[in-house]
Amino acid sequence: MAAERFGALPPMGWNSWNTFTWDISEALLRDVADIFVSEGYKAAGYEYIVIDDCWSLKQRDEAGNLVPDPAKFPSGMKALSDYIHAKGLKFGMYSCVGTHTCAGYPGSFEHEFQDAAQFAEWGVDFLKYDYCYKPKQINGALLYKRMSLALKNCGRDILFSACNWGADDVFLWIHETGAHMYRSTLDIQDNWESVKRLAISQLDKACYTGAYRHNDMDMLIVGIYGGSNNGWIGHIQGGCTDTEYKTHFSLWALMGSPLMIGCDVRNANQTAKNILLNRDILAINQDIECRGVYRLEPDWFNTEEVFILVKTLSTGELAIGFFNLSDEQKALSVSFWDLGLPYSSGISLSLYDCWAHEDMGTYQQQAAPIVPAHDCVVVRAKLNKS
């Protein structure tokens, strides 16, 4: 990617945490890289393979360097990075602003420039930077500025993923730190209530996302089906239905979140793959202008669980998502007046269904699709002059 576009679009890739948490290895990462190529993820735009927490030993070496766990990564990080790069993919790692990571491994506090240089030597392309064990008297924004400076001066392009869970009014200051994306929510769980809670919490934050400052609503749970080895994330919560995973993916895509797969792609079923590889939905997420959505209230429904999201696209089209998070089927109507199209203009909209992959026809003044419970309809709307 050209230097001027590095970090401009929402990153797409895979992260180890949601399914594997601490149970990671170089063999797993190599397998995921292989699957990304053979199963079409790379061709669809997914490019980052990211290791999360628990990859190092519990102590730094005598020189103060981080040490990969030799039982998990016997060939070392540079060899793993080289393998991933040979597949045409990018390699990501994890650290933390604090003295320790969330799982109790060494953090990068007071080691920012040393660690950034080490990551560059290993060929790292992406750093997820967590917020645990931060000294309470130190400003969090300052710590993200430290690592941002270190990464921008390490001699390698490393995408900076700030992960402070929406704490400390992060929306107001994260862009100035130099981070390319930032977590705005607490950790996602593999259940419908978590999806709803996180999505609704960000509906009023559209003005805080855009190119080079992507609002990260946390990693995707599509295809986990309760299969995480962490009970809090997965099997205790029971997973989601395929319809709920479809809606989750649509929300994250339209709202401009980075799309980081969290399931075991080696065993993903065809339905999960169809969701994750939906080119029509991915194209909306990857629109070059990275506009935030605006929300419309459909007629007759005064509830936060039923809404319409509209995203202005660089092509002059609109992406419109009709979302029904409630437990009953709804007809969601949108007046074209509220999209900026007065009837007097004589302009109609041709709608294309991004999940059925077919034209829906041409409409004037209004459209009102029927949306089942927990489901969505996502369309691209093209303007037609009479």
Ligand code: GAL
Contents of the next structure:
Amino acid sequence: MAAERFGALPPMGWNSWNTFTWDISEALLRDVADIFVSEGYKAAGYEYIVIDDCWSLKQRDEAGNLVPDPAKFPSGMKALSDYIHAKGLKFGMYSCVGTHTCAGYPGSFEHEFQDAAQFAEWGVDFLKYDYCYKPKQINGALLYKRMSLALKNCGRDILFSACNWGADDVFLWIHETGAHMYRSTLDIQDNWESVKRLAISQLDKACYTGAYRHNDMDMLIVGIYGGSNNGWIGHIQGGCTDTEYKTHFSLWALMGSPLMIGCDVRNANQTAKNILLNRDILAINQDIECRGVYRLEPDWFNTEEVFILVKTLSTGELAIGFFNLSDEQKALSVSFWDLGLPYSSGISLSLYDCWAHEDMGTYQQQAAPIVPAHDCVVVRAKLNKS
Ligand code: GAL
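Can I get the form predicted together with ligand GAL as well, since the one above is the form predicted alone?
Below: every chain and molecule of the assembly, starting with the one above.
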């Protein structure tokens, strides 16, 4: 099979915002690149290292160019991208459709082609493009089309990551603009209520995700444990438990979201690493066909907080996530009939547990795992002819 073009699969990487917000530097990004290689993130498929907002000076130069803040990036962006590329990784940056970014730095409005050329010159591979300070009279889709055209004609492959927080029914029009992924939610916070709220808000949007049109549920909070320097995202929120981070990661992976790590990987504990580097879960997210999940028809247990998601995989297997976001333990049963297996077929399913990394045995007609509160069971189901 031909290698897929960039952007076909949900991008995987790291973004500075969730933990560091304004407190970014070239030293931090170089450290992340080193750790991606030495601690197995690169080998697991994480490749984009992205600086978010607050990287430039507050004014453009006399020629109208964006200027990296020399206190944060004294060697300049080209040197940083060269460092990241030398590790076999990719470099991402951030700008905004409006006159300013959300944190008040210059945005790309009316500078789209100039900025895209500049990003190409710096060796940028990924651009996150925010929605603040959008001139009210101009249609948002048009502004994404502008930057998309600028990027596609800048002479370099740059993955285009739109970020308009799900506003203006973005799922209906973003794909036609040329973006590869699009934020479909408000900003994540490092707490369980936020994970729940974002996941539930996207359950009816699964049909809009797919290759080159990834529904971005926002950067991951796995491993932050309340350690963000931004009170709104993190330290006031207090973080999540390990179980909640596992469920968050499983939801984002199954629902086809890009997987952009948001914690300080320099200090990630072993549990966070085990979650982020779980190859069985990553394989579901990175399945070549990128199908959206479907939610099993309402059953007696099926509520807004308790549900089963199924993803059809290119291998003919099914990925099945049993999610219990409620505060009490539940048994969640799936009838194989509802997966498209008539009882008359005699087909059984061999289940493999993607968190325990072990076979669960062969099941006829139904399976009903017990799922503790805030937890999930994710299986890969293989069909066996009788
Ligand atoms: C928000 C965006 C965040 C982050 C922030 C930077 O609009 O959703 O992910 O990029 O701006 O100011």
